[in-house]
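One chain follows as structure tokens, the form predicted on its own.
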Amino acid sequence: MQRPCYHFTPPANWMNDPNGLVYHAGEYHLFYQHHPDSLVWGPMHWGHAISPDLVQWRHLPIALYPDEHGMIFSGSAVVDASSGTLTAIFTHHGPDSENQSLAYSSDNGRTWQKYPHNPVLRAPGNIRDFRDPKVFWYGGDDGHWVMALAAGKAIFFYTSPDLREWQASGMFGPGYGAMGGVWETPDLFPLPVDGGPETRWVLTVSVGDGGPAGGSGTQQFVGQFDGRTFTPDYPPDTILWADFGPDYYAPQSWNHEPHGRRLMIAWLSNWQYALLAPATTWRGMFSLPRELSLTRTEEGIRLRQRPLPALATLRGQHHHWQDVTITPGDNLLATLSGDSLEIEAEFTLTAQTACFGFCVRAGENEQTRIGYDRQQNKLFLDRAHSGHTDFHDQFARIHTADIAPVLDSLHLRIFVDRYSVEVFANDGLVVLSAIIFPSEQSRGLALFTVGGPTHLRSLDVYHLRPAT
């Protein structure tokens, strides 16, 4: 298999959750769950890469190896202001327990020393699932460290003055949100509402089963955090998904981001078929980095996700159309092709509008369809005929999300790579992400409408250069 043009993949072999996302001394650090000796999940290490801009990446040697305490499961990293060192906080996964441990780096992540008194936080009682610490500093000079930790189907909160001694401070979860599988990889951060003085906290939690597209998924909670525990704004039966596609799991955001942005990245896969997905020398990729914000809608405060602006540096050849009426059977894009594209389109919806959208990575008997059903107000991503789909019986499906037009218009921004599609609708209020496995020759592109004409207000198609 070729590598994706601009999505992050490991140098070789298995990769899953992003870990230890932190900015320090001019570099964005990306660690990840990694089995360096096999294409399948196995003894977990922390792989490592760095970037000046989250677009171009340089691979570094493995940061953390399994030891006498167990495998190195997911966690986070911070800059300890008291010493200026990078500190990784991660789960030691042993044969019978999961506990939290530390490692330090004084050379900007190039080498690591594990704390000699690990673990620093042991699982209480007989809790078996006790993992994935997200740690951050809360408050000013007189603040404290906070840890959000996944424990079964709940999130436990702990506080510490020094990253070594931890005290339980609260819990969230029972009765709230989706409970189809074990909760994993929490993240917790504040965001302003519509850029103003009002602030809410966002808690993201991945769930092993019961996601909106089947199997794994990531839910989000919006509420308040007082430095010790989280209180949601919404009643227990409110379920908000971060992504309605089948492949968006274990997202994490960067600590100490220098421009004050909240940037997040996730594993593009699903535990239903992650071990079975086609692979040759590598298996596993990450989503595009996304910039997060909160906005007030008729339904309440909601998360908005936009692709990283720096991705525009990859743009090459550009095609533009404006004020075009598309009729059934037309294909405005018949002369275009590519396996690495950015598509931005705005459609005007009228009484005649029925169903419209794009076909990408199209070839003989292959295509991935992204479209909008106006009658049902549903955005859809159809990979039933996207290429190699028979490795799992749940892969070849159509995935949908409810979305209403805004002032009779729909805005779509679509990123196509060799093995993935990410769709951002209405400025990132609804997102669908999916991996695909088309033939290398399937590079066609189409714009379609069914059941009536569709008015295209504007369309831009960019060919994207590889991120090398």
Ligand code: FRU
Second form
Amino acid sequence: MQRPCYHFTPPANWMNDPNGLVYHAGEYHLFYQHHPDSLVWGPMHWGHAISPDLVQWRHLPIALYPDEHGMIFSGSAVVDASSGTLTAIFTHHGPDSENQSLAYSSDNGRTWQKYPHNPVLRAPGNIRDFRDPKVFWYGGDDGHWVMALAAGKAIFFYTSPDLREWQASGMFGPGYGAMGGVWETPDLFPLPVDGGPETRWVLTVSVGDGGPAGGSGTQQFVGQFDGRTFTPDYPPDTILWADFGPDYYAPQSWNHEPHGRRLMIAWLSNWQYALLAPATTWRGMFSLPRELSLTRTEEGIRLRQRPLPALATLRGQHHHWQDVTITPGDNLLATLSGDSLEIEAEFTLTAQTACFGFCVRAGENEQTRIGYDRQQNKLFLDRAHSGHTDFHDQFARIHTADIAPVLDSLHLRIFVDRYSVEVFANDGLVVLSAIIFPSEQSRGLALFTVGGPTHLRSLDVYHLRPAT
Ligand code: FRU
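Next block: the form predicted together with this ligand, after the form predicted on its own:
The next block holds the full complex; its first chain is the one shown before.
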């Protein structure tokens, strides 16, 4: 298999969740759940890479190895402002329990020493699932460290003055949102609403089953956090999905982002079939980094996710169209092809609009379709015939998300790579991400309309250069 053109993959073998996302001394660090000796999940290590811009990545040696306390499961990393020491806070997954531990680096993450008195936080009682600590600093000079931790179908909160002593400070759930599986990999951060001054806290929680597209998925809660515990703005039965596609799991955001941005990245896979997805020398990819913001909509305050602006540095050859009406059977894009593309389109919906969209990675008998069904007000991503699909019976499916046009227009931004499609609709209010495994030659592109004409207000297609 080739490598994706601009999505992160491990140097070899297995990768799942992003871990320890932190900015320090001019570098964005990215650690990840890694089994360096096999294409399938096994004793977990933390793999490591760095980037100046979150677009170009450089692999570094493995940061954390399993030890006498167990495997190194997911967690986060912070910088101690006084010493510049990087601290990783992660789960030690032992045969009978999950406990939280520390490791330090005083050379910008190049080498790591485990804290000799690990673990620093043991699972209370007989809780078996007690993992994935997300740690961050809360408040100013007289603030404290906060840990959000997944425990069964709840999130527990702890506070600490020094990352070593932890006090329970609150809990959220169970009984809120989606609970089809165990809760995992929480993240918690404040964001201004429509640029401020009002602020809300966002708690993202991965759920191991019952996701919007089947299998694992990511939900988010919007509410208040007082430094000790989280209170949601909505009733318990509200479910807000971060992504309606099948492949967006275990997202985490960078600590200490120097421009104050909230940037998030996730594992592009689903526990339903992650171990079975086609692979040769590596298995697992990350999503594009997304910049998050909050906006007030008619339904309430909602998360907006936009692709990282610096991805524009990859743009190469560009094609532009404006005010074109397409009719069934047309293909404006017949002369274009590619396996590394960005497509930005704005459609004007009229009384005649029925169904329209794009075919990407199209070839003989295969294509991935992304479109909008006016009658049902649904965005869809159809990978039923996307290429290699028969490794799992749930893979060849059509995934949808409800979406209403904004002032009679629909905005789509689509990123196509060798093994993935990410669709940002209506400026990132609805997102659908999916992995695909087409054959290398399937590079065709089409713009289709069925059941009536479609009016295109504008369309830009960019060929994206490889990121490395
Ligand atoms: C999420 C997860 C985490 C755990 C890690 C193990 O995908 O199950 O809860 O820490 O993967 O690899």
